[in-house]
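Only one chain is included here, represented as structure tokens and corresponding to the form predicted on its own.
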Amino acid sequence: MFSRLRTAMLAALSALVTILALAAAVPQAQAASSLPCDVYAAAGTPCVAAHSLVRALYSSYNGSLYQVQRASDSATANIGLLAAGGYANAAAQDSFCSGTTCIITKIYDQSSRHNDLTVEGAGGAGAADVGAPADALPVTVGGHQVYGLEISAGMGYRDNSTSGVATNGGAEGMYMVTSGTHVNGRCCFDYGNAETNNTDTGNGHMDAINFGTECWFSPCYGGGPWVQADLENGLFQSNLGYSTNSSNTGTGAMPFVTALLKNNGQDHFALKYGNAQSGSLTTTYSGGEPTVNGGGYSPMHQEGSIVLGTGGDNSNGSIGSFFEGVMTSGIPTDAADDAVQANIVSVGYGGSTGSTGSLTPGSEISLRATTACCTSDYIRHQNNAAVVSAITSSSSTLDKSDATWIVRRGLASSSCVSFESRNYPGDFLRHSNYKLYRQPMDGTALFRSDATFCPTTGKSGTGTSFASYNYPTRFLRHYNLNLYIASDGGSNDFDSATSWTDDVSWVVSSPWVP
């Protein structure tokens, strides 16, 4: 009996040791509390740069995320976290910038390398850049109201004196969370490794993720935008430059995109993308370095600068959005990439704001017409224009999303409101030549004024009317299914006094897509 008991105890102890050994072998990356740079460190490829405006990228990080400078007195403030390993304290930015405007002047590196990004100087293909407006890209992340980085042409950030970033054929990986709704086909919305002198110094001297609709090497399939590798003198989808993957038609207008590049610096690079709100990564290319343009890409000749928003020579005609991104020492494993993607998805980019149906900033709403003819019509965007159309419970998800807006503090006056598109982060309802459009916020005073509306009691006695901030006698009006700022009588058809009071009165309702 004792012998059998002793044998059973030894077997159980052996099993326990095996379980503990297996548990010890599981990478720390799998821990629920692990953030992207914890994941990569556990996989043996630590971050050498970690930039984010929205959250910590290490579970222990509790420093500053970025710096803002206000226009009124040029004072600066660092914007940090609500808690270690948490989300940006956007309220601190709102308080500091109250009554004026702010730009982003620095994006801090959360790694121990301190590879901080500042506004980029002049380069071989572009004049010195300017800082991005700090309030241009409000977004919900992890249930918190924060701000991303909205890049317009002429904006960019850089660090030419870095530590630990790959040089001269070194291996590295990188990813960024960006958006497929704010892109163009101009050069070059990049994040990654670039030249140290802001000029094009030759093939293979860059190793950066590019995201946009520029097709450098034909053919490119679909309309993009595509995740490509800017390896200098070309945006590469394969070793041949052009796409060898006909199923890679781009991400389309996906609000949040994970874009990933890794390169061993010698004979192999890979490109991946994913929906930052759900699902896994898709590999669009994995193979040899480029063999076109006369070579020079195998081995690579990286110089170790970090660029964000422009090309290596400061080609700065591109637009784009940036929420977070890292660069690693060495090539991360596919398992680590997958774990990082899972963490990004878990954050809940673009989730519900938690408030609906009111004009309180942060509330998600839909705006319904009150005119007797059109009580099923809502303000929605379509092909960049703002229109009114019938939206019902049987409407498509896209139509419902297009008819949903997030109330923001007025871009030109905090006593008024602005309306951000629910499915195009950073795009706002604004008027131009009296007509309404959905357009990305560029930080200009004109845009701020055009995108600000002041609520008042509905002119018909029902609902709410919205006066244009810079044309206060003109109100949001639907006319022949289009949307205008219209006066009560005037030379334009849409200024007709007929049914004007009804046409400018709106019901602020619960959102079609919360």
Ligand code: AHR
Second form
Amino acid sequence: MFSRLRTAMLAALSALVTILALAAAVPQAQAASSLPCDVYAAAGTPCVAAHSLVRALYSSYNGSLYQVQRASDSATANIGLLAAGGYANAAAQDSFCSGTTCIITKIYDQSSRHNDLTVEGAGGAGAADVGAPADALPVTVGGHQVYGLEISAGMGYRDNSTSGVATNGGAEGMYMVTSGTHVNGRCCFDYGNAETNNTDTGNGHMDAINFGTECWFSPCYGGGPWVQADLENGLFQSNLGYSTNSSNTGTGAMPFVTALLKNNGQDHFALKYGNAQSGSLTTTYSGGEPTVNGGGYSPMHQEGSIVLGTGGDNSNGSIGSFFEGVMTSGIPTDAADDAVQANIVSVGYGGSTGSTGSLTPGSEISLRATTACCTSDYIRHQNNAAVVSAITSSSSTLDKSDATWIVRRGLASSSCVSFESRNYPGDFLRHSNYKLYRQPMDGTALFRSDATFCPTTGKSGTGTSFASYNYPTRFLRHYNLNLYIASDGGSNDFDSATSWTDDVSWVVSSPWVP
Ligand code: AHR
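Having seen the form predicted on its own, I'd like the form predicted together with the ligand now, please.
So here's everything in the complex, that chain up top.
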């Protein structure tokens, strides 16, 4: 009898062990497929807004991500996903916008709140915004070529009639994936809670993540860009006063940055940042609300609208990049933030599509000079200009990255090509006054033309020459280590006929940084 009892107890114990093991395995299996809003919902702080140009933020989401409008006939199309819980169907955009240009007119909220963002109207500090060009920021996410949102001055999105977003001292969290390579020091590249009337209504009426190099005001530490809290009438890094935090020197020019803010609306806020391509989050501040400027931040007075790309009063001199972002109801736990960062890292944000060394769009390349003087010189950017300089295997990673370009379908003509910077996503090689620069694509017809080059057999008989799309008798040429579009003889020194055929002939080679 005892032996039967022992056998039964052992069987029960074994069953219990199996159940416990299965129970332990289940959350892991769920975590593996949990996208940011699944994570925050499971932690009791559900998303009340979930915006992304590049992927689903719920594993079950299979709706539209954003809407584009094309210039040729003003028709609109919704861009969705390749699969539920997956990545943007950028090919649908390419096909709809083929032969014309498109702007982004709406960014859908994936949460059940439907807090969709549309192009922002006029505000206290800025005229009505315009939509961002839909193809200005090609990147890869999850191995798929997709488009991020590239904001230039005068662009912004907003929803002034939201549901579920914190108001009047409510607690909330938010994050966005942005870029440290396309920033400026003007007001105010924000994502988060703002006024409902596009006007500055006073301290504490905003609670938004700010990202850029705007120092509000000295002293600021390091060169930025910083993740800051725009709480209205001030960008804050702590409660010591505005952008003040001696231990926060900024993220530097990381191509993909996770920026995070949470605020209990009463007496505490926290800021974090991380590299969206690897590693974990760093908390730069966690403490009391600011008291400067007459106070008014404790408690907060959020109004519950959502802004993206401008300040609360539509101050719209700022630039920035946006790939995805969410806002939650309630303060997320640090564990949930960590799980979200792990998920962001896991999808593999990147600047290219992997193939190398050819002029096929998506390929990464380096362009080597062929003139006898300079056969170790490559086209690279330096201080925003494009130049040639010697790059060797012992060059620094920075120099090699500066000398690597991603071939894109020509911004002005699909039968030509454009060159996107490897380490500055969204920045392209373009000419201006015949000289070459690395600049962010602003969507204008002029930029598109200036950044488009048409390959032809090398004029010297070696390699490839690149005719300027809008000045077809001028070719990409190095001259005194600078880069120009030059004609074969002409009034400018860089048009000199001497060694022109060699100077305009380039070897399309394997990328220094694949
Ligand atoms: O708080 C900084 C900025 O100040 C806000 O975004 C804007 O509304 C005001 O000009």
